[in-house]
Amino acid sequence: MYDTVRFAGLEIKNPFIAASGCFGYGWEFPALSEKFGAVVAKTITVKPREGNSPPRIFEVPGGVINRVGLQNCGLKNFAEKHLPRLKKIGTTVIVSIFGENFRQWAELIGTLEKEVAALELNLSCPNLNKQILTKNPEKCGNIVEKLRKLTDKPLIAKINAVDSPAAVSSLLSDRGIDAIVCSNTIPARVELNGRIYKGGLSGRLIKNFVLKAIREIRKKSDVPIAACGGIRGLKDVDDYRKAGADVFVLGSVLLRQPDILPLEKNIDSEGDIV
């Protein structure tokens, strides 16, 4: 139904991509998961993260707001439990991950980086009650070129659509990276019984913010780019395909419909919040 493409130097069996963290580690729903040309598993860190305090996700119009803080088992864990049922599911594996330090990405990409297609590079996550790595381009910069010496392996880098998404994606497209996911959830805020909660907007509301960015990145660059934002239809795609866009990632709507595809039966309806 759909075509092999070419995304980051790899043969994906369609254009479609799970976000990460959309699905789990990846394994856990397999019917669902091999349907997608690939998969991206959770952001992976180096020791455990039990990620923020409830409330976490904030259903909004519009899209959600989420702030579960990178809550994941660790490096080991998933080495050992979760990576080997994630190879099993028939479809591209791809794992994000997310360092502290330079020595934290290495360690990440040293022990995954042959057991994996390719490595997502998590540069833009707003729930980590630090500075987003994209707002500072350089160090952004930086990091790629030292993790390119690193792999041969694909590295793909998440970014956000409002944190000059053009200049960035140039920057490190110069530096090494193979292509470009935008965007990640963008920073929000929401009021709860009077309490503010700081997360990371999705779904339909952050759609024209990432065609834009898009449309940026293309002129500037001709790096691989994955679309990511508010997709529900082919109409979305078709939108992100005349902007720029190589492929296609599906996040916040899979909490909602994960079995979307294929997408030509689920052209998305007015009302839907995601």
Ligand SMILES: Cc1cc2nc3c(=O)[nH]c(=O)nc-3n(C[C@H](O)[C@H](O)[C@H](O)COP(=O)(O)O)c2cc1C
Contents of the next structure:
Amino acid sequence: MYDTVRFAGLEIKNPFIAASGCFGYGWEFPALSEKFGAVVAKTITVKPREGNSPPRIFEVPGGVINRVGLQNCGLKNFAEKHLPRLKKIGTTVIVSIFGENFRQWAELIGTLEKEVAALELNLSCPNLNKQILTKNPEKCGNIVEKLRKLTDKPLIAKINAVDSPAAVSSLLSDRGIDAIVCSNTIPARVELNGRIYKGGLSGRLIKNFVLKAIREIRKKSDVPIAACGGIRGLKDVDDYRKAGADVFVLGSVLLRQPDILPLEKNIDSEGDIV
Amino acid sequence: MKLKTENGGFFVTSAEILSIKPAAEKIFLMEIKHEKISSLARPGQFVHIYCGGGTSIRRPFSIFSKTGDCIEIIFRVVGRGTEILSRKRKGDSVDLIAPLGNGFPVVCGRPLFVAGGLGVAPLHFLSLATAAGVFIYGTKRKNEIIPIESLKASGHKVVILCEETEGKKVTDIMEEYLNDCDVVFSAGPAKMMKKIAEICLKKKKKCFLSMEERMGCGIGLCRSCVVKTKTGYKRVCVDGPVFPAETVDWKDV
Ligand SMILES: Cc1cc2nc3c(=O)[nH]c(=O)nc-3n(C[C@H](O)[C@H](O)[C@H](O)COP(=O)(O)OP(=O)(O)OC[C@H]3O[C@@H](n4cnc5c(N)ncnc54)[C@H](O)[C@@H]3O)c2cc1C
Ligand SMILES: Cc1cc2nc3c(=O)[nH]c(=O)nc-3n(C[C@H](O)[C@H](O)[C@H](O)COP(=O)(O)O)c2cc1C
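In place of the form predicted on its own, output the structure of the form predicted together with the named molecule.
Up next: the whole complex, starting with the chain shown before.
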């Protein structure tokens, strides 16, 4: 019912992609994964990460704040246990990765590049006790330039909508990135039982920020863009298409409706499917 | 649609509300009709409901009982989601993913159930399917007690405690019954379960707990609803909600 699209040098069977972190390692429910043009697995790091202590998820009006903190099984486990299963599913496989330094990025790329269709570099996770990489565009560009030399597979950069997305996108595109995903969650704070937690905001609350960012990116560059931020219905897709996006990434909506595809319905102003 | 898992699978679907009625102060009993969910549902499993009204994520509720082609849940109104749910009426539909979670293991011998507040829900369902034992149920206030006298019909000794009027908690009296029981099942506030886990560990009683944590997807994908165990963080939604007491790491509770 959808046409195949070209994105980041890949041909994918439809323009809908499951976002990293909202769809596990991508293979858990083959009947769901198959419906996506591509699936992005949870961000993988070289060593296993246990993630943050709970609570990790909060609902706010119009969105969700999470502080999962990149809990993942580590590169070796992922490559041995999860990737073979993911590759059996009839969809394009993208794996999100995060390295703390060049050596780690290189190890991740070296181990994974032959097994996947593309790699997504998570340059914008807000849930690490470190500065978000894209806050320092020059450093980010230097890493990307070096990583570019390590593989011929498409490299996709995941950025966020608030840290100079247009400038960062142009720079990364010049340094050899094949596509941009905008946006990761946006840094936010939330109070629960008198404690303040830092996390990342997602959902329909961030849509207008992401729309604006995508318009700006598109004005400056013709890099392929995957829109990610509060997509739940046809109107969202339409808005992002008009802003210049090529494909559409479904994130926290999958927590509520993992079987949302095919995206046939619209969503009312309160957020309910109509 | 039905999705497969190692323990029977679950449905992502909508279902009809057969009845909704108050069970105690701000607590409602809702009967949901779905034959296939009901036939799969095991004690300790839960349903994940999208309440509507612009909420973003679903809300988990333990299954309180099942009868024929229905399941029942019991919920307390605490915030926006449960408030919206409480305004649903007979004949409305409810959007749910169910049944989810591992459920309680089948253990032979005489059970002791220790429920605190809404923790009564999963234990009520479980106690309908076990040998006769003792069911201790405590609440903070008197008007929060939901009627469970029917359990006496299953042969259980039922002890209801109200902290406000009796000044005692379930953990103050459970040891009286511990020697006569082979296994303890508990659900309720984390602090209560921590205490119960300590008591059972000391007395070398097998003990299984139904844990709660803020949840995202409910199907194991987002890694939000974790509890700390001695072998790392585990997901309440698929690795639990039931955990053997000795596996839980209580340091942070
Ligand atoms: C496995 C499991 C079984 C449960 N069974 C029952 C039951 O049988 N009956 C019942 O009344 N309640 C039960 N709860 C708690 C119930 O899920 C919450 O009370 C409910 O989600 C509150 O929603 P709200 O929108 O009214 O509250 P809000 O406070 O507005 O909710 C905001 C967010 O916090 C989450 N949240 C709030 N309180 C809790 C809590 N105690 N545990 C987990 N998440 C919470 C909500 O799900 C939501 O994401 C269970 C929780 C879990 C994890
Ligand atoms: C629970 C949760 C976990 C996430 N984990 C990751 C992750 O590991 N890596 C990543 O790049 N993005 C992660 N994200 C961000 C999403 O991929 C997406 O960029 C973000 O949620 C915005 O899209 P949305 O508004 O459609 O949810 C996560 C989001 C959520 C809600």
